[in-house]
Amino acid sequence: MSDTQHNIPNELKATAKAHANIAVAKYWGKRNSDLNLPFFDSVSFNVEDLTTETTAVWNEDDFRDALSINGWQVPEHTLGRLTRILNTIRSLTGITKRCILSSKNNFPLSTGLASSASGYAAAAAAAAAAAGLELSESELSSLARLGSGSAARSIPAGWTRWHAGNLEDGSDSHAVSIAPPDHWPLHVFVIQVSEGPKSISSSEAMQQCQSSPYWPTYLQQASQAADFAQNAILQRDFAALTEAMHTNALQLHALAMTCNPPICFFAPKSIEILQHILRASRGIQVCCTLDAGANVVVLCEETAYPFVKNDIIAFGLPFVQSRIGGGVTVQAKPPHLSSE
């Protein structure tokens, strides 16, 4: 972020609004936990109507960094992965103001859809234009990731490809746009198995998966993945989209049950649901994920949506019907007129 142009204005705020991302081909692992720079590439879409709205206002009053979400005030002690993404600007502005930031989202936290993705990228870019900043969509995407990783794939529109990079500092590794939105007007539905928190963090529970006698081998076969999932997403061939998603996730999951101590996402009802996706997507073009949580993502083409809605009402559990989403987006002041 070196040539990186800033203009501090006289009224410290901004407010954005980013998508939660489901990966096709899975983010596991970490080559630097500090910078949440991963062992390699992974691709995801947005889901347009997952989403997290957070206003920043830098402010001399305030002696620290404070965030709330939904009306709750996070912890001090939690906000360590906030405060590299507020620091990283102050320090290439000069502000010397904390930063205050009022987050909403539309969806259940912690619970293996993407809130910290989401999360951290709204965050990063409505702290950013209240700064000032211009950043470019890779620096913000980067500026993003010291939050959660995956956040750097709610920045750019559509299907996007996190770049793992090889560089020691991070300044290669963002995310950037394969496909927009319409590419391919495929149906997504997130079904939400479970409300509660998972038992343990995606950053713990990718450390812990390390231990598995079988990281090696994942770690190999992880890493083909994303280029095998993009090609089926550039080709929009439904039956290898299929194959990527299943097995990717399926792999992510057996090596979560076979670390020390092992770790299990699923739920009945998420077996459930995923065993009836896996015997329908031999005859129709339906195919579904699992993230680090019990709940589960389907995606199916317009000719099989009526059968697969049908199967998801019956299945008596809430769900979101939605799209594949667009990029960050960003409201400078006045609050109501948008900077793009």
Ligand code: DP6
Contents of the next structure:
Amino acid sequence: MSDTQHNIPNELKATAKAHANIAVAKYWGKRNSDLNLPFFDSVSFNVEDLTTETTAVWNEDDFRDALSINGWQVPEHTLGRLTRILNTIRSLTGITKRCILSSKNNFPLSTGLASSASGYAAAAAAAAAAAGLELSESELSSLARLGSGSAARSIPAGWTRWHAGNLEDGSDSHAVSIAPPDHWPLHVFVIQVSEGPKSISSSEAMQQCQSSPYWPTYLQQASQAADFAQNAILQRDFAALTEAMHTNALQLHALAMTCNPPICFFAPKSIEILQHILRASRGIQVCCTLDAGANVVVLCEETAYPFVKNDIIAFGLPFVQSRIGGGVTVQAKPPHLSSE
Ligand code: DP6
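Now that you have shown the form predicted alone, what about the form predicted together with this ligand?
The next block holds the full complex; its first chain is the one shown before.
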């Protein structure tokens, strides 16, 4: 973040809104866990209707940084990842104040619905804007990555690719948009199989997965997944997208089930939906994925939409119906005083 500009705002407050993202080629495993640097590239799409909106205020009078999510005060000792983002902003701007963030999610936390992605993306964008820090999209993506790796991909719009990068400081590890939301206007269904919190965090699970005897094979296969997924997306090739999503997701879950101790993210209903979509995908343009949780995310083309929607209603579970979403937006950027 060397070419950053810094203007001192006269009111140190801003609001940002970010969308959750769902990976087609998933991030799984870190070469540096302090900086959330991945072993390989990943590819995802933003979900228009799953959002986090966060207001950040830099305040002289407070002694410590604070975050509330949907009115719940997050315990201070769990703010570590957010503190990394805020300390980076402090060191880039020279601000010594504390940052108070209040966040609203329109979906449940920690159920595999990628709340950390939209959460850290919105927090990073709001806190940086409130501090008057003008970052490029790549720099903002790198900053959000410090909170949660997948948050890097909620900064750019539409279909995005997170370049793993090679540098030790992570300055080349950020996401870029590979296609805008309207490039391929698929339908997205996020089926909420579980409302409870996840039994293991993604970070811990990624670490644990390296104990699987299949880890070396997974690493080799997953490292090629982003190129395959990106080509499928750029060519709007639904058969290739289906292969990319199903192969990548099931390899991740097979890895999780074969590590020590084993991790099974599926709930019985996840398996039922998965089997149904795998069967349906042989006849119509529909496919699905599961992240590190029990929920199932389904994508389909317009032609398959009426059938898929009926099937999803028949599962009898709550679901969010959406489209491919945009990038982070800063809604209340404060007026700036002249630059230093
Ligand atoms: C399965 O980004 O939540 O959703 O960097 O430790 O916060 P941390 O992990 P996180 O992991 C997401 C894992 C995944 C795959 C993906 O989104 O690419």
